[in-house]
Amino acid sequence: MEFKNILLSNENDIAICQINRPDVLNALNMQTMSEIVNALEISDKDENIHAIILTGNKKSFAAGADIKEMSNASSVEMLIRDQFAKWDKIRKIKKPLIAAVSGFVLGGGMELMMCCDIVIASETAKFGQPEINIGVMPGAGGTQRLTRAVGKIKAMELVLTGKIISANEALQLGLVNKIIPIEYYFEEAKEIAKEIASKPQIAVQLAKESILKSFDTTIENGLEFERKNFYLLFSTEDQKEGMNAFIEKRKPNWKGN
């Protein structure tokens, strides 16, 4: 497939997306959004891929979304296009999602950001959701994706006021996992991919669909879930291997399955 507003390569078992619309700092219109969507689900339906990177450029991961498509829209126009309905696809992907962030974050780029699973930022990286100053609000997620990471009074104080905050801060709000010098960012999200992708595949797969159930169910609901997703982990080749790796203390040989 061919796309004209991101990159998507390989490097063995890791795919790299990058945003690339440098020119607008990579604001996501819809064709954007649709590519980014598009390569996300052909790097999961890849056996040969066993982790996701996400990035941009150092100067911008996405500074929102794009103004000028939907400024003079309606209502009803906005609910007929819709959108968003391309973002509860990247909810779906099962391999790991690994955001590696620098420059503006800020709108629809930290909604995009909120959906990956681990985020490594550059100590150059700003986030924030600005959309207030617009005369809108987070559309894609922001609030509440925001507020489950950050708890609701953060969360009211960035969506209501508008404000940018700075990578230390997004550290401190347990909204990145690391800062890291600009220049060595994007390495340091591809260490953390190489060492994901070293996993046993299907484990790692069910252990971040448990996670992401959390957020949808009760505590309840969400062990029974987990544990069900424990025990099917025993049908797999990677479970003997891996015990057996363990007792008869030597390095696993995953397969995959």
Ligand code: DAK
The other form holds:
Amino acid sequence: MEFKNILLSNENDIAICQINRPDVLNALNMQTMSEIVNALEISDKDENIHAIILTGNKKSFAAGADIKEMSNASSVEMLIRDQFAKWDKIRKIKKPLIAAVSGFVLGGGMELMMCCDIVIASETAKFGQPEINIGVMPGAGGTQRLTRAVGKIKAMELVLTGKIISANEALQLGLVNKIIPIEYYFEEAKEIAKEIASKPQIAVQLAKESILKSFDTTIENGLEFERKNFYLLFSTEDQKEGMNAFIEKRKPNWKGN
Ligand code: DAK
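For the form predicted together with this ligand instead of the form predicted on its own, what are the coordinates?
First the chain shown before, then all remaining chains and molecules of the complex.
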């Protein structure tokens, strides 16, 4: 498939989706969002791919949705564009999504990052939900995912003031896993992607699914869901292989089934 605003490549069992609109700091227009979602879905379906990295460039992961594209839209036009449908598809990606972010991670860019499962940030990364400064509010999960990630009072502070925070503050808030010098943040993301890609894949995907489930269910239903996925893993060859390898004191040889 031909892409205009992203670059998609594979390195062994890792897919790398790079947002590529450097002139506008990787602002996420509709075309770019469609391409990102297409790339993620292609990689999710590709059985040779075990983990997906989503990245931008050193200066900007993404400075938000494209303000120029939406500035004159009416509510009805926004509704008809049905942008949310695209974002919902990201939630359905089964394979682990690793965000490698640097520079501006703002508005829709931060919401996109929060759709990912692991976040590696360069020390230059700056995060924020500045929508309030242009007369709107987060529209792609910022009030929901951010609140779950950092709690009510910090989410209120970020969303109501639109303030920008440093990589260190984001680390303290639990928004990112690690901060890495700018020369190496992408390499670090690849290392984590490789590590996850080397694990038994059905277990990885069911564990991801179970963790995500905790966001939209009660603890009781979540525990039940987890238990069913746990039982399900006992019908995989990798469960037998993993446990036998432990008992036989050797390395497991994962088959992915
Ligand atoms: N949209 C469009 N263009 C942008 C942009 C953006 N978000 N951010 C930067 N650019 C463009 C600038 O217009 C400029 O283009 P030219 O003037 O050269 O043509 C170029 O990128 C370089 O930007 P600056 O000259 O401004 O660079 P600086 O280093 O001086 O400043 C900055 C960098 C990131 C602080 C500044 O550009 C800035 O404040 N950008 C806007 C940040 C922002 O407000 N982001 C939130 C946007 S609202 C939805 C899903 C998601 C969303 C909405 C709906 N649905 C599912 C319905 C999300 C909304 C948002 O993200």
